[in-house]
Amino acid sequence: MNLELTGKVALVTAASRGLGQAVAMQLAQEGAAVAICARHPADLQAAAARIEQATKGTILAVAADVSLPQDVERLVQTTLDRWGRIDVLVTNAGGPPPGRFVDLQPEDWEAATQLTLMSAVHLCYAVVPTMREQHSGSIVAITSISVKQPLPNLILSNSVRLAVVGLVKTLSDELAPDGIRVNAVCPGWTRTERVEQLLADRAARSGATAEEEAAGITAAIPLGRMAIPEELARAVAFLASPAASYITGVSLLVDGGMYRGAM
């Protein structure tokens, strides 16, 4: 299947490693020119170099913190100055911190809202006018399995990501007449650097090994393993692409069957 991404322009945020980097890599592999951002210039430039080397694609790296509206504005403007259009927007950010209700304060909720919800809101405000002028575009929000099945010790993610799903579903309706599709992808356990760190932390606390901690988690996953980032990235690339031309407003789980509900 041809995803018809050759010559398209994509913007993928929070892409110096992990899921964001894998998505940028996949889109570049499919022939898109890709703008990426992360907060730390050195890590970002290193990611851009890795993607360019692996794909021979064209990468624009812009240091930006997606929780800051002025950074989002500058990121989108820099991409438009370079390529004059944006066909694909993939919203991604670091995860909000773990914790239970009693461990957290209202300020933690406000910070999580800025990072997880308002980053996507500001990105959409910055990109949608251009997509409306183009009368085409595709937005994919990276959320989490937690929007289907709340996860223990992650009340911020469980709560704030649901607002992102509300945004996606509503925008898919409002922007369909402009030829813009809006979808979400919900990763389950995916072995990124963040998850490796998490497993190491759990192991240090429990006295088990990181692989024993991973085995405890994968026992609840029907496919019997965690995903690799490329598996999430392929789903994002498909939904982002013209190959998914009749799909809008969906939240696609990429979780190895971990979510047990029927719908």
Ligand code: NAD
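Having seen the form predicted together with nicotinamide-adenine-dinucleotide (NAD), please provide the structure of the form predicted on its own.
If you are looking for partners or other molecules, they are not here, because only the chain is given.
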């Protein structure tokens, strides 16, 4: 299928590794010019070089912390200065730390809100005016299976990511007259550095090994394994593309069938 992304401009945040890097790689392979950001310049430049080498695409790397509104504004403006338009925004940020309610403090909730919810809010405020002028655009938020099925010891993610889904669903309605689609993709267990951290946390709590924890998780997944980042990236690229022109307001699970609910 031709996703019709050649010549489009995409902005993908937190893209120096993991899901963000996989999404940026996929969009570049589909022909989009891609701006990426991350907090650490060395990691970011290394990721940009990997993507350019693998795809022969055009990558703009901008060091930025999406939890800081001023960094978001600079990131978006730098992208517009380079290409004059933004057709695709993929909001992504490192997940909040694991922990149970009693392990956390109010300041942990505030930090999680800034990182997970407000980063998406500020990115949308920065990008939507340009998309409105274009009368076209696609926003995809990377959330988690936890918006459908809360996960143990992840109360911050379970709570704050639901607010992102509320943002996505409401914006999909408000921005549809402007030709802007807004969707979310909800990964299940995908083998990234973030998941390695979560496995280590589970192992420390249970006394098992990280691999034993991973085996217990995969036993509950109908497809019998965790995903690789590229599988999530292909779903994001589709939803972001003109090939999905009549899809908006959805939260697409990419979880190997782990979520058993009907809705």
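Numbering follows the first chain given and starts at 1. In this text, the rigid core denotes the largest set of C-alpha atoms whose superposition between the two forms falls within 1.5 Å. Not measured: the values here are computed from a predicted model.
With the core held fixed between these two forms, Ala210 has its Cα displaced by at least 2 Å.
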